[in-house]
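In the form predicted on its own, a lone chain appears below as structure tokens.
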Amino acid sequence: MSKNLSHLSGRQGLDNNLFEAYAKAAEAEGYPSMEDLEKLRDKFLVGKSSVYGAVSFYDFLRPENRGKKVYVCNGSACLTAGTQQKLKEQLLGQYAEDEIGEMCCLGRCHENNAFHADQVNYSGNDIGNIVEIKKNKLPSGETYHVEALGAGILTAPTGDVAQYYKTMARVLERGEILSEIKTSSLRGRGGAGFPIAFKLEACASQTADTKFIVCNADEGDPGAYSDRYIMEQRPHALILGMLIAGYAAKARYGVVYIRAEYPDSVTIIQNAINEARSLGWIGENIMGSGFSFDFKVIKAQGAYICGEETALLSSIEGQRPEVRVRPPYPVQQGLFNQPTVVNNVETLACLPWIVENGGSAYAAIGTERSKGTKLVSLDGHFNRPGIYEVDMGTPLATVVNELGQGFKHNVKAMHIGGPLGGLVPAHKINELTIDFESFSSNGFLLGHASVVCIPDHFPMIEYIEHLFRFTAHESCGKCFPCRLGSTRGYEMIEQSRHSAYKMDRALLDDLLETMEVGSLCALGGGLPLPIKNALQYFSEELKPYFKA
């Protein structure tokens, strides 16, 4: 990361972004020409390495993107459920093979059969009428359960707006706010499980003039689309969970990154903002109090490196999105080398009912150390898929057998918490609660919550070949151990599929270690728990691929 780059990339603000000139400049013929990379050059005065470095790496920026009209989605969740080669076949109909790309993942995970056509996305039975699709930009016709099992936070109607950000109200006239979100011991639901309260003190002792929040919308897990239901179901929980954040953090702005794969989302997100606006929310000298807080939205351009906080950043700056080594920490120096505060969608949803009904009471639902309630994704393997809320420490098997109605047909695991999630197998539901520290002492990861189940007949050996090469290709490729181990990975599995080629288990496992142990960030380190998991548990499937 160079902190030269961001400071130059900070002199235009938020208003005027690098980032967003990139793609605009690719509006017309699907990538920027060269012409308008060497003007943003000059107007930015970034080297020519930086701009060029920084475009080719998106999927939706670069000149293979040239002429695409229509996208399949390539995530697990649509591969494990075999729709994807037959809704090709279909689209072919339509389409020229040329015009035809990839996106993973497009979060409609619960019906499959999913792909992006001219801004909007579709699955389940919409291929059934792509002619009208293609002529008149049909919309989706897609719907999902939603059910909550216990205290039901982000399942909850928002109600009337105005009164909403009553909230708001009393967060000003109390004038602290931070004590009562230490108290509630909320942690991050993107996968760490950091304190969002350790983040908000820390960056709120920053001295600077400028601070930010930046909400990690660039939900690319495979599986997950919890987030996005937040953001076009419960947008303004969000924007207020955005704003208690800011007021805590002692911020000035709000930026909302969300992954191009969710065009709703982004234009959702947008209304919310500016109906909270038209009512006094946002904005300068917020209702007389001295807080000022503005939002921005950006839209992301493909890339699943951008979840990690710090590549996030860089993203929003212009530059190559390549994991930062820390420290510093993004409280310390963040976007534009100013303190930021950066948690995803769910996190900061959960703050409007800490404020409202006190930490206290946020941290009696859950278990000792997991408080609060989680969101799950159950994938199209289920009997009724869907959005589940349950309070932390609801036995795995109630959400499987009650709330998801079991499984369509045999499964034998469950990939849980995105790709570098755990692989659980089927005999192992019993054994598990949804909570940080059940997953993680029994050799799994709770992440995101979202599920994509593995049925009896695909095979697990096409599977972990499936996460090494989703790795290799969203590797940012700062590190060795994460840009050359999941490409020796999946060349080592795609030998022993189609050639006599046997594997060395020896030299797989080394190469895991090097991964789990030398990557920078948890795409390369946390990619390992699956494999090995898969290792471990299907060691009898997966036997006549190595070495005797």
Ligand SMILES: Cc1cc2nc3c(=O)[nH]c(=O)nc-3n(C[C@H](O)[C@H](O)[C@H](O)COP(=O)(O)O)c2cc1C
Contents of the next structure:
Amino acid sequence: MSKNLSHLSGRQGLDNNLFEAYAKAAEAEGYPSMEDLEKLRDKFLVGKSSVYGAVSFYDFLRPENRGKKVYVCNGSACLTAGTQQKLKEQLLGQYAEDEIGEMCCLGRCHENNAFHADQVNYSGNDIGNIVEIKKNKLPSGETYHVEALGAGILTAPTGDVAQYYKTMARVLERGEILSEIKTSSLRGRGGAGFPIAFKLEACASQTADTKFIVCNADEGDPGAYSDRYIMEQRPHALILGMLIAGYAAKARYGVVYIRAEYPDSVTIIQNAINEARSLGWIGENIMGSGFSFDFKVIKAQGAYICGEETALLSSIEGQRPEVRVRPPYPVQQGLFNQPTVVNNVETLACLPWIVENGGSAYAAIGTERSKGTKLVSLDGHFNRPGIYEVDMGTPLATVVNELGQGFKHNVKAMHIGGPLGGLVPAHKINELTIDFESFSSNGFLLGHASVVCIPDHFPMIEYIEHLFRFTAHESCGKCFPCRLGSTRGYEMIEQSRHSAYKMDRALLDDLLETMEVGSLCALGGGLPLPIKNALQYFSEELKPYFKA
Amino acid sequence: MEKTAFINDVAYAFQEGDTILSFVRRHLGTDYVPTLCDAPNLEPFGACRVCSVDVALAAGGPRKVQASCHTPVIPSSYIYTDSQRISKLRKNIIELVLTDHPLDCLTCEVNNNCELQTVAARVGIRKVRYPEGKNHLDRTKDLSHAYMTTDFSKCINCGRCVRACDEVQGQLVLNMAGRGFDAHIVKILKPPCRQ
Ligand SMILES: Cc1cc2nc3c(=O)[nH]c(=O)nc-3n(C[C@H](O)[C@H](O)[C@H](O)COP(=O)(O)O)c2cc1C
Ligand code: SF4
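Can you give me the structure for the form predicted together with the named molecule, which would complement the form predicted on its own we have just seen?
Time for the whole complex; same chain goes first.
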């Protein structure tokens, strides 16, 4: 992270954004040319190495992206569903081999067979229409089940838009909203479970001209599509939530950083912002209150690590999205060196309900330390896949057996909470409840609460190879344990799977410990959890890959 | 009242703004904790993780591994610079570094004047256990510049040159490019902006 670059990028303001300029320059060829980069260097007064270094980081800005016309989802749910190979064969009938790329993950984990063509995502039976899709850009036939068990806060319809934003009028009238958010005890839904009120308060107390609320809509965890659900089905809950957060933190701008793998989310959120603006809820001096707040939507360019909040901020600035050291924390020195609060989509979308119904009503839902509700994403191995909203503390068994209506076939483990979450063996289903404490005290992680199933017939070695490959591909490369360790771990597993090489258990254990305690962020630091779970619960199955 | 914290169970006074690394160095010497990516006059970077130490908030309390270069000292905390797991961590990190580094110290031009060599000797690396894999050993030397020669086959990605170029010189000529295992230094020797 370069403070110089943060400053230089910030001088241009959000409307003239360097990161967006990269994407624009890549539109014609699939990646920006050297001349494009020189122009950007001159415009932003940075170095050519600065722009080249940043651009070369992203999947969709690299030269390898050139000429790609269709992308197959290589996420965990499509992998364990076993749909990728056949899908690719079917696409080969319409596209040349080098026109087919990969994306991870399209968030179509409920019906798999997912691919992306010309800014549209497809899944399920869509592939049957590939000829038409290629010719006329058909819409996708996607559907998924949505249901709430309990309070149902996030899945409740937001109703009439003008009426919905009246909540903001009440906020402006009261003039103070932080105490309500504090009372709710709302904790971050992006993975770490940090109380949002702390960050809003810390940001509010900083002296600075311009402060930011950044919505982390990078939902990179393969298997998760609950943020996508909110953005596409309840976009105003997010926009209003950001307005409330902005008011509480005394911020001036809200930035929604949305992954490129969700093209519909980008459009729908932008439209919702326009709608709220036309109603007078966005802009200068909102409803004569003296509070001004504006929005900016930024589309990402393919890098999982941009979901890590400090990498995300560097990404918006047009820098290399490498993880930053803390302190300084984003609330002290975030976007463009200004105080910034970064929160997940689902966290922010809870705020309108909290304002409307009161913090104590929210705190009355859930468990002692995990309040409110949680969205859970179930993948295509369930009889009824979809997005389910449950009160914190709901038994996992209820989610699996009642909401998901059980598995389509025998499942040996569920990978819950994204690639860095724990691998929960099937026999532990009855021991867990959906809340932060239940998962962590049992040695797992609630994370963003996505559920990817590993069926009995799917080899565990292939799954852990996938996790290492994912981490090696997505590592930002800054810290030594993850940059080197994720690749070495992948090579060990890959060689043990495909050659006579047998892994040395002591070496693998050393590698996992080195990554776990040594890594700078939770990518390298988090991967060892599911791998250790696999080694513990599936030791017999994995035995042949180790030295005797 | 002076604030204190413990280093290996001995109490020392620390200053406002101290990182664990600056604190330990002031009392026990610059080389007490090994580092690879830290450099004077540059902001803490936290890449190599070799400076990691064990920290407990109370005597005998649970310990957490922290990179000393960017972690502020917590009053009355207990810092252990060479616990068993820290020694092991350093050794394992250096082993990983050596999986992508030529093992030709004896003929290397900086033999005996090399921080990596010193740290490797100190943590007691004997052999590299990983099977052969991807590496960058085939990169060739660049002797094109008058006084800046580079041999990227030996680069360990500490990022010090990139940061000096930015933070000290304000030049933005050097940067990292690519990501993950492919992250590498690029030099674009052209003035950063037209005046
Ligand atoms: C490798 C990595 C990936 C992450 N990806 C996401 C993500 O996709 N979405 C998200 O909200 N948080 C993600 N996070 C967590 C963020 O760093 C941050 O904690 C979060 O956005 C804070 O918001 P919250 O408190 O509302 O959860 C990720 C963290 C790491 C280490
Ligand atoms: S753990 Fe991996 S992704 Fe995180 S800072 Fe280190 S290299 Fe980057």
